[in-house]
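A single chain comes next, written as structure tokens; it is the form predicted alone.
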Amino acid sequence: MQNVFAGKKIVIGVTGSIAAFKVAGWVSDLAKEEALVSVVMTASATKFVAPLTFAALSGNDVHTEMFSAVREDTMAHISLGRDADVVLIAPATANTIAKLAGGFADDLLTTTILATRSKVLVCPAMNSRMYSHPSTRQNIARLKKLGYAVIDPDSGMMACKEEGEGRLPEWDEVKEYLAQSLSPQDLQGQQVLVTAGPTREPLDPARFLSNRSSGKMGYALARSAFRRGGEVTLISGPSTLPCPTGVNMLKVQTAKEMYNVVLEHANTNSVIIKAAAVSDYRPEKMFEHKVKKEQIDTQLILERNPDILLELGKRKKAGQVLVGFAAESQNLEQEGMKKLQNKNLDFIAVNDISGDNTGFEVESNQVLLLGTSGAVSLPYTSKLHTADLILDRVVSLLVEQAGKTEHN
């Protein structure tokens, strides 16, 4: 799943909202991702953005009319709906939402949606008063019951200068839901716990001990698990990365905080992936006020932090999959096997931190993945693709365990 959009047929329905101009950028991005984008515009939408704009950005004709003398395909509503891998309606006006809730088919877009059996994502965008009206809320609830995926709008300043709910969601969020709809849902029904980032062990209010972890690998794992249908909890140390879409994030600072929060949630999760770089030691004493440099002792006394992964291995339930990470600069397989066995893990991903393009603070990675059945060197690739490759092994183990349970 290195590029979930490549080659996928995506139909984007654009309706009559000022937010239609934002969707032009979405179409451009999907085209760059090598998706096959077809745009269907309502008559009102063409008043805000010219069809030629979407045609140029998608590289395909834009569909605006049910019957067109120019087009040979007079059954576009059938072919578009039948061939689509996913349909995205953005922006979705109150009028279009009402039509869909009532099963109307009075233009090309609504007939295309009724004809499709693919997943349909709806992005409401309208004035906040229209969005909060009982009829609109009732229609949105009806869409959800009918199986449409409705992405909640953002809050903020509207084009009408009013403020409130109803703004078109940001593309980064919508893109993740779109990616989810195109991904195999092989983690559906699974609760997945991921840890990420560093921890900070304070010396005083101004100073702390930490490490180079940015959290990128753990965040990629959470993102990939959400795309694959998992119910994901991300426990993160300090990081500048935004919370991945659809993920429940809990923030911590110190190793002891992470220990307590992880153990509080571990029992309810079927998959635990501990990608955080937790500090092994903390200062024996934390000063309440900032220590002046002339008063700093040149010797720092440390005490050991609890080993979260070791404790998880001791408490691991039958059927629970436990994955660890290790940062090593030499003897990767030997060091990884020790941790795999000593901590009762199913897999351990060993990062070679001696290179410039793998490990900490970079977008790429190459890990040695060790399991009870042996070792495999994953390819040098993006951290998101690395996450997918790791989760492939996790899913295979879950399937294997489920099969054994059925036969017992």
Contents of the next structure:
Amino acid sequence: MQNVFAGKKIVIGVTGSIAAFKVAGWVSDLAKEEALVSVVMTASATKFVAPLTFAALSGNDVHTEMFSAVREDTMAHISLGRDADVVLIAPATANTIAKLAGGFADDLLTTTILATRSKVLVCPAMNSRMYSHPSTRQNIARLKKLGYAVIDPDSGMMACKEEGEGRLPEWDEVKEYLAQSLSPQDLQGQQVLVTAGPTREPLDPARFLSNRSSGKMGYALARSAFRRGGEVTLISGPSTLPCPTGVNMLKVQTAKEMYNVVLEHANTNSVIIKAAAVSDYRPEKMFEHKVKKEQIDTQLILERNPDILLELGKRKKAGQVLVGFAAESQNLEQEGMKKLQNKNLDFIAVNDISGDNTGFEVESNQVLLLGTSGAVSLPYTSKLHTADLILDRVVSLLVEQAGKTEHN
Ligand code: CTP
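Moving from the form predicted alone, what structure would you give for the form predicted in complex with cytidine-5'-triphosphate (CTP)?
Everything in the complex follows now, all chains and molecules, and the chain you saw is the first one.
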């Protein structure tokens, strides 16, 4: 599943809020992702943004009229809802939310929504007083009960110059929820633990030992696992990447901290993927103040960090899937096999870090998957796609193990 949006029919309902202009950028991005976007606007939405804007950006007609004499539009309220893979209402005003909560259908958008059986995502956006009004709160609670997915608004300065909750969320976040709605939910009910990034082993307040890991591969795994319905915990060493949407992130610095946090969570997770590049050594002593030239010689004394994955392998529970990574620059298969066996893993993803476009820091990767049943070389592709291919393997192992449990 390289691009979850390509070829998908997405209906976007735009209602009358000043934030409507932001959704123009969203439509444009989805069109670039090759989604088939149909925009439905309420009458008040057309006061904020001209339908022509959405028509040009989506490359499709924009629907505004319930009773249209244009032949292809006479049944739009049924066909749009019926054919949609997902419906997104953004921005959703207090009025539209109230209508949906009450089951009203007095315009094209509300009728379309009653006619659909696809997932409907709602992005409330309004003045914070309107948002916090008990009527709106009740209506939103009712929408959730009815099965709508409501994405909480952001807080901050609003168009009315008041601060508070009610701003339309950022597109990056909404896009992940849309991606989730369009992805197979084959990790639903699974607790997935991913580690990512480097660790930092301090020498003094200014210096540390670390490595080139950016966290991109681990964050891509967390993102993909969320899209596929997993309940994801990401334990990350220092990284500049933002927390992926829908993921519970815990930040750590050192290998010892990572060891403690990972082991605390290990028992409750059915899938553990250790993509972090953990420092094998730490300076023997952490100096309280910055070390001066003459204070240490040319030799730095190090001590070993615990091997987290080795420990996880020892404690592995029946039915738990344990995946390791190996950063190698030579003898990939041989080195990977050693780690697979020593650490009692289900499989290991071996990264070739000698190339310019794979491994550390870059957006793409090429890994070799080694399991007890042999080796599979994954294609050179984006880290997000690599993550998906790794999770495909995890899902088939989970299915296999569930089959075995049923048999016993
Ligand atoms: N790992 C770990 N704890 C460590 C070192 C590594 O959990 N102290 C995990 C990594 O997260 C990765 C796997 O073990 O999933 C392999 O890491 P790698 O650094 O490639 O291998 P090492 O076992 O440290 O062996 P070496 O550095 O000698 O190649």
